[in-house]
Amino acid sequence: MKDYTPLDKEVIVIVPTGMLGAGIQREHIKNGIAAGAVAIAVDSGSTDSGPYYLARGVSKMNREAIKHDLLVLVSEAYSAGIPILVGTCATSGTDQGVDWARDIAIEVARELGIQPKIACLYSEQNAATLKQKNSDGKILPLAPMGDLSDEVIDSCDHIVALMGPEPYIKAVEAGADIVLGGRTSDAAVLSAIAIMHGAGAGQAWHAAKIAECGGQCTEYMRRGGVLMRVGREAFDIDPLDPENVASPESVSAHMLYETTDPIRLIEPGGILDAFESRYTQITDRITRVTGSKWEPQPYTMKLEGARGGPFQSIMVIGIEDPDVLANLDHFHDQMYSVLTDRISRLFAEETTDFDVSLRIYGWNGTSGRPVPKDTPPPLDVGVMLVITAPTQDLANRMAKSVNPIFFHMPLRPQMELPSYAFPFTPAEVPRGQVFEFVLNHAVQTTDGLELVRTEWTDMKTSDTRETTHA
């Protein structure tokens, strides 16, 4: 094994997991801390779920979770006096998000017994501004999207602005325990403290790239998170528990994750360009980064926006029946046709505005494109039909309207009626509202704080229901 020879002037941060309340390891702190970690940085958030998080505000991981994760980084932290720096709260990063995400840590402080001093960053936007700019000719569509209209701001139930490092950095600057980020740029939150202590500007981006996803970047991508030990000209990846491997590949690969452009990537205040990266194992278990750069540009926050639609009722069966799985393709035009048709002329008064999808699992439900000729019938299939229409009512009364359909249609008209294998009664499950990301735009802003309000929650000398604005 190679000896390690620390970077010079390194800023080490610990990155638990990639996403907080997916479970962390408390010894994992301990080895990252006792290596001389000065902050601890975490996401908890993302668009990947889908747009229904942001359109109600809510967190996709469950409270106790977040409680858990956040009860083990807080107690480790507080005790070793680094701070906490926590981006895009609540999956979506509201304002409301935070305000969930600070009740919960100010429970953990008082279970603790400790008294932090708690940092609330929000970029939430209300559509005045975003109109304002938008008049100003500040906000630029980003691809695949066009121009901006006023209507489309106010029909977003919520629109966040991506944070990049400055807010964090000003807050910890101001004596933050915690810091607890409305939506960030997941690089910014964990490039900040690297950043703020002096690190070359590519190395903090492009390590905190690597690192967003915790330990996906390793060989054993659920064995914990990663150290990111940031210096001047380089970096290096080195896994939180000592028996998983950062390598050259893996580290490598992980920047081709969910991302159209491995190479360049727009960052709120710059373009991290990885092109001429150079990935080298050093050790057994870690690998250094050389050759990141990153550009300045003129401020640019991407703005994210939610907005509800039309509502869905589904009912599911399951089909065993040698006859009917043997002639999927025509069963399924046929039930298809007569749903559709019973509901138009059912509902025709009331509206034509619905959808039918109907969706054989086992056979080609996951794609729904034609099953190659020749293919042998399978054992068993999942039949699941979604209706969508403009209300919820709707769509629970079309889908009764159904029932006997679904359930009871023979695949041919003279044959006896068939039951098929329905699991719950009543059958038509009230599945909610569908929701959508209506936003993919950037607002150009004087610097990374324009937008975005700090609070203040300092458990020493307030009552903590009470909150001072910055």
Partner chain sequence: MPKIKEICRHVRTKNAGPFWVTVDFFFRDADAYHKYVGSEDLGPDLFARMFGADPEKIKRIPVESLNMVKISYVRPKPQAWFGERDMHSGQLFARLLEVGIRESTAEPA
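Between two forms, the rigid core is defined as the largest C-alpha subset superposing within 1.5 Å. Positions refer to the first chain, counted from 1. None of these values were measured; they are calculated from a predicted model. What changes on going to the form predicted alone:
- For residue 429, a C-alpha deviation below 2 angstroms is recorded between the two forms after rigid-core alignment.
- In a rigid-core overlay of the protein, residue 26 has its C-alpha displaced by under 2 Å between the two forms.
- In the core-superposed comparison between the two forms, residue 174 has its Cα shifted by less than 2 Å.
Requested next: the structure of the form predicted alone (the form predicted in complex with the partner chain having been shown above).
The text that comes after this line covers the one chain and nothing more.
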């Protein structure tokens, strides 16, 4: 086994998992602290699961899972005297999501009998501020969006701006034991401490991009997170689990994850250039990366906004009928036509604003694309009917109106009436409101602090709070 040679003035940060609440092993945190870690940083959000969480301002992860992970992190970090940084609290990083995470952190601290100083970083934006920015020409569209209008801004339930590392650095420098951030670039919350301690900016940002999903950059991604060892000219990815391996292949492959360009990544305040980066296995477990560069740019923050839309009801059937299975495309088109026609006739006086969707799982329900010719019939399929309408009541009544057809439509008129299997009764399932992202723009700012607000909770002073505007 090769001996490990530390980097010059390396800054060690624990990244225990890719998502707070996904599960953290105490032993791994102890390993990282014993290795000399000066902070723990972890992401807690994403847009991956769609606009619902931003529009509603709620967490995808349940409270119990978040509390479990915070109990481990807070107890170990507070004992070691190192800070915890959490980015994009409660999935979408809204103000109420940060407050939700803060309340859990306070509960954890009280159970542990400790009195941490907690900084909450808020990056939710109000409509008036953004309208002024837009009027000043400071908001630019990101593909595929067009120019932003005041009407779109007003329609959003919540709008957040993605923070860079600056608010986290300022909070830690002011003595925060726990920093809970609103919407943040995944890499920013991880890079902050390394940048604060003087590591190379390119190295810190690149290491953070690699480590953003915890152990996903390792050979055995379910064996916990990693240590970022960041120096001035290079960085190392070191798995927290002693049996895990970070290889050049697993580390470099993560640059392909969630990026349109794996070489140049745009982040708040600059661009990470990995064109000359080189990945080398320096021990049996650790990969070292050199050549990363950071190109400072005028500061921008990505804006995300979501709003509520129409409502949906669904019904599901399972089909094993061999005649139907041999003619699924015809069956789909015929069913769609009959259902749409019936709803159009029955609800003409109420609305023409509805949508019917049939998704045949086991055939092409996932993609919706035609299957190749001569594809053999499946053994069975599941058919999901989705009806979208302006209100939940309308969507429910439309679903009920086509119930007999959906459950009993024969392949051909002269056939006996079939019965398809259905798993639920009542058959129609109200799915609720549909939400959509309508904001995907970049706002120009003077720096990384302009659009961020900080609120402090110092548990040593009877939970008094002081709000500062950065």
